[in-house]
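Shown here is one chain on its own, the form predicted on its own, set out as structure tokens.
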Amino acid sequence: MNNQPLIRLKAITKRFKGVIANDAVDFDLYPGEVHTLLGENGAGKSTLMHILSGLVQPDSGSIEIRGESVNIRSPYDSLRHGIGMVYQHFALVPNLTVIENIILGFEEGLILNRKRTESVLKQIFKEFELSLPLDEKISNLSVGERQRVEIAKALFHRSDVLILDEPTSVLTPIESEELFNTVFSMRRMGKAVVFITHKLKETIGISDRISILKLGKKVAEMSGEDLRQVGEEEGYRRIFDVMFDNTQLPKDTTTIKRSSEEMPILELDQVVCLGNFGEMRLKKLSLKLNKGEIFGIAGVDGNGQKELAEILAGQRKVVSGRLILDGNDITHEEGAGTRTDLGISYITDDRMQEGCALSMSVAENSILRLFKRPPFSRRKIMNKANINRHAEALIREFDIKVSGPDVDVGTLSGGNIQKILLARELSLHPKVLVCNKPTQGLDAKTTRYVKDRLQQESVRGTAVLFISSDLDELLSCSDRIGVLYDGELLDIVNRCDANRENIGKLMLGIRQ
């Protein structure tokens, strides 16, 4: 490892409305290394990297780049210093092409120098094992391809440091492997990579060093090589002991066998729906969801999972076919509020834009589905005391890291926002719970907690539709797994017959 750090953060401190997000944190980064940031939700990982990327200004502390003190006051400053960041929610323009997005805002003059840009990008693609269709619009790309555009954009602008925030949370296993190959190529070329993740397996597999944050403080630094040598399980234990004060990883209860009795509560009969541009997204899809079961939906992102969830949540129209809930045809009873009243709750995968109102408080978000009902309102007058009591109960039950119910949701970590969304929907005690990637962005302890809550909901009799791109998660949680490919349900596999190989083949469109 090079003796001179490329980046050095010293005693970085940042407060938000009385909450210390970073408390005198030291962090350094060397050329040719992968340095992973670990910590439970709200530990301060994203805040620290937002400071380095220019999105947030520290209250105190200093930043050095190549030994020189610098002030990073904007993302442009960060890019100028050779620091690129790929966020969980990509900052791309859907109606522009790949090459237009890469060059956007940085090409000198008024005319795109197409030949020069293509030449530079081809060299980058070769060096870093990337492949992208330059003339394709972003809206037509898969999630993995969009992420590669963000990486290519950073490399095109000569970034020596790449910050990846939960990069595999939106990827399939195959896309994750492609990302790791790119990261290893960057390391070989002397680039430095900061990897923010909650996944312990990939942390141990990819990291040179691991820094662990807890309640805003840096509490440990570990060697990735040392953890690989002691083995996966021991490595997990050492990390978990630091992150959660030597507590045991909660026992996974999601494999508890439930009654196999078939008691259909929700049926989709030959359902067809269209996408945002009029294309067919679900093609005569039929399935039955039983009371008290967890039905997993696997598939590469973009094969109809989002549309399936939105059909059930009342956010997208059925072109043909029927939806039957408890024996009643609800096909044309549309709208999210109507479906909530009927007993269908929906946990969206887009927690930031769709799931929560970021400018509203935790308390207000907790009753978004219930604000017209007593005891939260009476004769159109809101009862703030009852709303706050409801929110405080959810904060305690779901261990949401927040100073109080009046805090704006937009100031919280992504994991805590996800817990608010989960708490709100489960508090409705639905007949059917539709979950699209409900553990995305959550730490190991909270992920286990969420899976246990879904298990408890199913034992209570709730039918859970569990959409995930994490095969291991689906295999551990689901009673049955259906695989979507190009809008069709290729097959439904029972838990006892499901494995990574047969589900993986179906995800690629290979029928058994």
Ligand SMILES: Nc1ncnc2c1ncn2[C@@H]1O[C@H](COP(=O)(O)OP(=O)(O)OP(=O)(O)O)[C@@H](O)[C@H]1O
The other form holds:
Amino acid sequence: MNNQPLIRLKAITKRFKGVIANDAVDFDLYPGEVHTLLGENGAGKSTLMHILSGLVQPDSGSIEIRGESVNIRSPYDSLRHGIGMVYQHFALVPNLTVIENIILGFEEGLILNRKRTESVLKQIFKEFELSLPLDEKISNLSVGERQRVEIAKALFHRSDVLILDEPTSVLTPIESEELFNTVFSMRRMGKAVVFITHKLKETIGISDRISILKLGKKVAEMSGEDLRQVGEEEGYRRIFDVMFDNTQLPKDTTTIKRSSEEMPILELDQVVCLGNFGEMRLKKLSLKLNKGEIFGIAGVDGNGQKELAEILAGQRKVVSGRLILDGNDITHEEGAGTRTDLGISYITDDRMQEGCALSMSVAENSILRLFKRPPFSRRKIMNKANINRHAEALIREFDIKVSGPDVDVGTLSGGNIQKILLARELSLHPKVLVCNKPTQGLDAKTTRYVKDRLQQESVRGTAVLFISSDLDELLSCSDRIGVLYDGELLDIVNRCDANRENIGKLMLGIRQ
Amino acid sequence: MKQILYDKAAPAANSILSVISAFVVGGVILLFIGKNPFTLYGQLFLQGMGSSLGVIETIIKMAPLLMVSAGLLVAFSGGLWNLGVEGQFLMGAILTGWLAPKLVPFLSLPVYFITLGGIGFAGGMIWALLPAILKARYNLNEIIITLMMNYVALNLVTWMVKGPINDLSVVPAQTKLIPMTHRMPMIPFTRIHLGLIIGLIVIIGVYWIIRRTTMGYQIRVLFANKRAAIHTGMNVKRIIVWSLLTSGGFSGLAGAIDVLAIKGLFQGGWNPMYGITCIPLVFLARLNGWAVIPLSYFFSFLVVGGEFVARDQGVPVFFVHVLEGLMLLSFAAGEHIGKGRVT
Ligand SMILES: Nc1ncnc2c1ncn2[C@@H]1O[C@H](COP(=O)(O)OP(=O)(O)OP(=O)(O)O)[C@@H](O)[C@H]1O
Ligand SMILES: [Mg+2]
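Having seen the form predicted on its own, could you now give me the structure of the form predicted together with this ligand?
Full complex below, order starting with the chain above.
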């Protein structure tokens, strides 16, 4: 490893209204290293990296690149200095193709020298173990592929530094492995990677160095090698100690088993539905959900999970088949509002585009489903005091890092926005709770809390449909796991019979 | 504390800066067409704000601006770009001009005014109905459709006053004159008609509805994120139709009151083009009902003062519209720069 850091952030401080996001943070990045940033939701990780990528200007502190002090005033500046960033909530132009998106913003050679660009990209793909369909439109790509487009874009710009903000929270385990391969080849090439994550396993697995932020301050720096040496358990403990104030993580209660009697509450009978382009997404799917059970839906993304959630939530039409809730046929009682009233809640996996109104306050977002009911409104007049009280209660209960209920949701950190969704839907105490990747973007402590809450809901009698592409998560808290493959439920496995191998095989469409 | 003050002041600052820079750019344009901007602006302010005639005219003209802005506020708060206020205004105006003389013998004064207000409102709503349905049902772009409806309205009313509802006793194409006893009453001890009070009540009322009622809340959510509105079970189609119709209704009401208070009849070719004035106005007010009031005064002053100056200095009347357009442009530019800085 080199002695001169590629990047040196010195005493970076950034205040937003009412919060200090970064408090005199020092951060070094050396060529050929993977430097991981850890910290609770709202600790200031994204902000620190936004400062490096020019999206946010620091209040004070300095940035040195290869020993030279620089001012980074815009993302364009930072790109010129060889810094590329894949944002937590990234945005590509959906109507352009992959190759068009990659060259977008390239001043020189905008007159598409297609052949040359293509050969450069092919070379990059080979070197960094990426693969992408160059002429596909972005709108047809999965989240994982879109992320790879962002990475390819940074590499195409010859960036020496790649910042990845929670890349794996939207990836399947297989996609994550592929991403790590790319990261490793970057390290081999002497490039530096900043990696933000909440997953400790991968942190220990891939990091050379780990910095931990807490309430905007840097509280520790560790060596990845040391942690690998002491073993996983001890490694986790050391990280938790600093991250969560020496409090041990509460024991995983999700393994405690309740006696569940078989009382179907929701039944899907030969349900067929179409996707956005008229293609068949659910193919005569039948399923019975019991009262008080957590039913996991495993599967590789894009096999009908979203459609399954949406037909239950009333956001998507059922073409044929029936939905039966508590013995009543509700197939044609469509609309998300109707289903909420019937007792079905839905936590979407798309918190930014669908789950929240980012330009509205936390209070206004907290009652999106409840605003018609007293005490939030009476005779069509909203009661601001009651709404604020409700929001404050949710903020406390879910430990949402925000200075008050009047703050716009868009200014919250990713994990805290996710908490708003969870708080909103769980506060409805539904009969059936559909959740699609409910823990994405949450820190370890909150993830545990959410799993506990789901458990509590199920003990109360709620049937939880838990959709996730994270097998470990599913195995840790589902009573039964159904595997969705190409719009069909390939098999349903009881908790005691389920393991990584048999579910993993089913996810690839292989029946035993 | 300082931070908070700054945050409150910054939006207003951009609005004020846009006004100033519009005047500067407008001045350059004046230089190009060989006019002295200083004398021209000097006279604009002198006559528009310095003379009692100018001030009273300005205050009178605020009434339609307030009502049209209220209508725009309803639509814009939901991200529905109703650019058809001119047509909606004309429909309200012509229905009132046509029906008022017919109603005079039958209704007592209060009932007469309320009925005609309702008729004007309905006229505006009817003209917003087609764009509303097309937007709600087929998600067709309301900007283009409302804009096209203006041209249809303009031709329709011209044809109507020439033919079906023409007052045959006079030569010009116009409706029957409303008797003076049945015109809009004045605010006691002034020369200003009651429309101003109605306008003030309407803008404050509309703003209250947007901030405080469940319908207003849904309108704002629709603007902030339509998918979130659908996701959380709001009836997006109903919200779209409701807010576009209400928006049209207030423009129609403005038309009714202008006929009842100022014109006394509907005249072929009459089109005060309040849309062109009110669209920049509502943006500069940042969709804040309270800010609409002083801005209405200012824009009304521009229109009134502009008319005076146009007469005296030989500058086209639409120079004021150029100024208004420039304000909107610099406002948009200011917002863009501001955005880049803050995030
Ligand atoms: N534009 C903004 N305006 C106001 N506050 C902001 C803004 N951006 C971030 N913050 C605040 O700064 C703090 C740090 O946010 P940041 O996004 O850096 O957290 P994070 O560590 O990335 O969290 P997460 O793990 O949830 O993504 C949060 O309290 C957040 O609300
Ligand atoms: Mg973040």
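Given the structure is predicted, the values throughout are model-derived calculations rather than measurements. The term rigid core refers to the maximal set of C-alpha atoms that superpose within 1.5 Å between the two forms. Numbering follows the first chain given and starts at 1.
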- Query: Quick one: core overlaid, is Arg158 moving 2 Å or more at the Cα between the two forms?
  - Reply: no
- Note yes or no: does the Cα of Leu428 move by 2 Å or more between the two forms after the core is superposed? no
